[in-house]
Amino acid sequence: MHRKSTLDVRIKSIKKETATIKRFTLKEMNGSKLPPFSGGSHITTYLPKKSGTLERSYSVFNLSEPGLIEIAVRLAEPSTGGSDYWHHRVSEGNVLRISYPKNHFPLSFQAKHHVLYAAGIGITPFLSMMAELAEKEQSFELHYAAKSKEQCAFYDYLNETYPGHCHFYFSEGEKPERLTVNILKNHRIGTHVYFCGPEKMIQEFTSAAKNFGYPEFNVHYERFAPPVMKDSVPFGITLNQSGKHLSVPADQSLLDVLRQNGIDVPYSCRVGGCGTCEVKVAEGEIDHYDSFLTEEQRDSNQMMLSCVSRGKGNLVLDL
């Protein structure tokens, strides 16, 4: 049977975890269960807006009954549209359409002992993955920084559901105390470790964990958007199969110039960590600004994830 690739749901409920943060509970419209996920998961959320859908994707977990979805949405200053729309556009009651949950960081199976590392809004995508963990009854902790307690969401929910695996870091208030890279010195051998939060900490974690020693399939992480390139600079790209020659602008990626010229290449994440929107590249040399490429792939210069990596010059793309 042909399922659709998309959900309409309803805005069940709304609550305000902290001051900037706003946790928004989905159901289905005929009150059946949402599609279950497993640990790691999010779905995309298409927002209408008179200039186009605006599509975001989030973490996706569940706190209370089953057989409906979980998000949590920061209020980011300045917003790019999404955060915006959730906090100031969608009440309860409202109906919106949703991708089908789909995971990009799961939890290792080959894992003796996993430890979640969240910053800020960070915190969602463990909320499944400890539950999932819980379930599973294995080994696992929590650290978890925030500016204060007041700002720390579901900080009463983790204490209480899971007493004494969560750590909590709050850079202000009386006693200080951050979060820092020396604590992957004390994880026993087999541990594996997933980082979660502002992009300057999982870029400061992941190069820890490698000077560390960690294996490289020990190490996990999420990114929310697509890394901050200051210096992007303009490229041109050939298409092997028409001949065809485009340019990719500074400020636009090679995935948005594709379809925008009906070239229907697939995409999910566009953060770099899915591979969905890969591309094969016969020539030239490629800028990559993946997190899901292995060191092999990358040096191999055959292939290139078109939501976030650019080229020099011109490429000649297997297109």
The other form holds:
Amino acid sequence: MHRKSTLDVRIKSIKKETATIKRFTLKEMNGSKLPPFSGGSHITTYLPKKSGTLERSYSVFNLSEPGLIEIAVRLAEPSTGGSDYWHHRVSEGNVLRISYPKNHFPLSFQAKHHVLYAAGIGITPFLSMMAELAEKEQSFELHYAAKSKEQCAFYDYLNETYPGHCHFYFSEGEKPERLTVNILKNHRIGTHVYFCGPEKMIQEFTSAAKNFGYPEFNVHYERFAPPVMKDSVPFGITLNQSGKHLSVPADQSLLDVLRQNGIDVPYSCRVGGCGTCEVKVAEGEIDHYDSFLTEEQRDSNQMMLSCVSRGKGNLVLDL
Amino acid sequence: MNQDHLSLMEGKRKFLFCADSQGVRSLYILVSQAIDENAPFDFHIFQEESEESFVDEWISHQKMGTYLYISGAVDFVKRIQNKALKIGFTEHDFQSLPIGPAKKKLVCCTCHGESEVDVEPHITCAHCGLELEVSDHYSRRLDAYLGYVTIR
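Mind pulling up the form predicted together with the partner chain next to the form predicted on its own we just looked at?
After this comes the whole thing, all chains and molecules, with the earlier chain placed first.
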């Protein structure tokens, strides 16, 4: 049976959660239910612009009636286009194209206790995760950092729905409080930790967890933007099959260059999180920026994720 | 999960060494390495099975970043492993070294009957008569290895 690879949805409602965060409720065009999803799932939205279609991914949740999908978008400054589009060009009743829900940030089924760490708009994947954990009666807690109560999206909802599970940290106001990595020292054995927030927070918490002796297996995180690469430099690639030589400019990814040259590498998340765009490397030194490959796989120097990782000098690819 | 030798993991906050009288020797090198590295550790030697009731309380109070080593007789290692797994340790948080020959449970891929094997690479399934190859495909749920069809 043929199934379309995307879904058309109508914007049912738009709610302002904070001064910079809007929540969008999406419904099926003909009134049937949108596909179900597991905790931590996201959709890719296809935003039509004159310059081409913008693809942006957002975590999905559902705090209202069954069969709907909700996302929350923070207006980024500067916006790379996605959040500006959602905040300024989307109105109730509009029709948009989205992907089916996918999950690159699933909950561990082996964890004895789940600890969710959110900063700012990073709360969104945890809304669906907490719903799943509560439904399965699993042990969990949330640590959520925001500038203030006013800028803390879903504050009332979280307090009311999960009393006793939520800890908030507001960095501004009378009694400023910061969420620090030291809290990771106190989790009992069997805990899995999940991080979602700005790149700096993810880096800080993942490296602290590693330093405290957490196995990689117990640490989970999700990025929605590619890692920031300072001093990105161009590199060359040679394709083994054709002998073709191409160069990857500093401001483009290897995936972009391959696809522009007619090499149809499959891809999905484009932030180094899902492994879809992996390419085999025959020779050369790789700079890994992904969050998917294991340490052993990276050390083998035989594979890379073409959406974010780069080469030093020239790479020979098995393509 | 069972190793043929143990190695001290780098970057852990604390080590737990757990042995019976047979396993003590194999942990001494690691303990002295932990002392050299100034790493915090607990070391418990269990002489009798009755003393093991303390294990649950001991390991359940541990924090993330703790790494457990178990060494001793096959049954001892299995008992402690099961306690550790129940509490939340995974194969990423411990190593174990059973001393002495260990019998493996083998599940026939055809009739699902169970057989016990020592070290032999092939056996005949006692239930259906198929010749089986002892694989290293381990099922934690069954606590058994998969016996494949032998292809000659």
